[in-house]
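Here you get one chain, nothing else, as structure tokens; it is the form predicted alone.
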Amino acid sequence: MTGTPASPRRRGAARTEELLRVTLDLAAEVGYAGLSIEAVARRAGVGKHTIYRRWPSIAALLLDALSLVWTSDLDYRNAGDVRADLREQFLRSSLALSSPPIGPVYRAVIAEAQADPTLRATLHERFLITVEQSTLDRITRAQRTGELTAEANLEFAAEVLCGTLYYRWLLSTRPIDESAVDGLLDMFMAAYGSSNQN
């Protein structure tokens, strides 16, 4: 007795995920400069039309590939102490951003977005806002529990925390190591920690 055949929708979803994973593997090998719809099609053993039916451009394909691996592993663990939570998440996400599969794909999309305003807006909406908002949510909870000063507006603080790490990752040769993260968090807690209230 044979099993029930997979529905066309399930087969389509499996093919889509397969193409996204092929894209991730290829991006890690050749970088953005060597990546194209044609190259992905050759690696996946499909025709170009199979990919173009799903994605209009290589940038759109890369965004969806990035979404596949941009998982809850980059979320905050919420162990209790806000400084410890920020430190753990920053070190963990920095490692993920510096390593395949996220690192090469994310760098490629960011580079392409500099000349493509629509892609830049999409990148901001789908990824950067998520990163910033999760940090803001975490430090806002700390403010409600009394770990951070009650009167402070933390939106700019969240942007500075995330922006500092992105600057090092994208534009600097300096590492995002424990020393860098600790220095950043020392400044943040000195400015916003509730023990600094008079």
Second form
There are 2 protein chains.
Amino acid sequence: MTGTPASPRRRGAARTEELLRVTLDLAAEVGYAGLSIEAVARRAGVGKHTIYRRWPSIAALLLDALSLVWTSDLDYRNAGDVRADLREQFLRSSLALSSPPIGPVYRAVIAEAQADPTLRATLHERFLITVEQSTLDRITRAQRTGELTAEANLEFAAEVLCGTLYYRWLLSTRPIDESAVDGLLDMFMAAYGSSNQN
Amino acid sequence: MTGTPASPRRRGAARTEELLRVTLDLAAEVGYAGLSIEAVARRAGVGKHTIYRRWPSIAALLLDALSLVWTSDLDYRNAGDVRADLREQFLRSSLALSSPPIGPVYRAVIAEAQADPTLRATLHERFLITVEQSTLDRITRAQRTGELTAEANLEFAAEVLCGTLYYRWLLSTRPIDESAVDGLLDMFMAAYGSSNQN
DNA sequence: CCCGATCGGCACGGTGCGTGCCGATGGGCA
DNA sequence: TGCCCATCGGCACGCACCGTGCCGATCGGG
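Return one more block: the form predicted together with a further copy of the same chain, after the form predicted alone shown previously.
Following is the full complex, with the preceding chain placed first.
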């Protein structure tokens, strides 16, 4: 969705990236409430047209800004056993979700998406599917190594794992702390962990 | 006076209830996008002050409107086995979440809550805690009857069950259909169902 | 029966949205 | 090198909604 690499871009591409960074800075400073196109334009010293030429709405801009900081933190380590890897990844994710700029930007996009099914589909496709998939990859490996039972429906399991964390982040006042992650993993391992361990 | 059929100027509590019903009607007709204080006032033929005297924000109004239609559908049946009861309740809830007026109003409140931690706490306390608690009650009964293992941490389990449904409703494009509920219950029963069957 | 609380209606300044129109600018191409 | 025009910053517009203030009408309890 960002610049087309085929035709030689003029100064536009540089402006685009600069605008994304300004958006992230703005989110980190003033948070959710200040995330408007007017605010980004004002802060960047830019006409609103320059933004509207690139993104059709504030939500589209925020989606791209999110992509910029959505780094490889998503990749699960494959170091310890599956439970330890999941635990580490969930705690790391919860930290990202509760910190600027990801926290405010992500929350803003999710809120916008409640009013716009198309945006909801895009959000799901670009981020949530990715999150679920990386979780699914990790537990699929665990199933192949015998850490998880062969009968487990891992697709649903991945959705349950991710969904529970998002639920707590979005709708609960409780933090995603170690006890929450452990409780979730207790249930997951009780359901699908191989029983051949001691 | 305008051509509206004689609705005698009501006051106090009567006005309050009428405004809540107008809000629900509005939500059912125009959905999320049309839920503003101005719109409610316009539709009710009411000065904005009349609304602001009762609720400090559109979110507060929507919360009360939600309470009006948040009926005893929450109560679980205690008819069949625990899995059947959960299944029925989850499917019934998903129907409510996807229908007006509950769907649009609930979505609007959740979106507003993303920008307001205080509202998020209120929302959690008034609705989500209630949902989790009724689920917890049902599975606690099942644990006492021996349908679920004694070691299960049912508080986390209730959060996982509800959270997964909310996650799919808010952030996914997939519907909460029978296969989703079955998949979720498969995992839950695999984790905590008693193994003394057959 | 009357006084005061509540009402509907209107208007205000403020903010953000999305668009239209300027004149300036600077990079690609002849 | 120098021209041309897409892109730029800036400004303004109409619209919508917010939250507040004021007015005169209206209803109802004392």
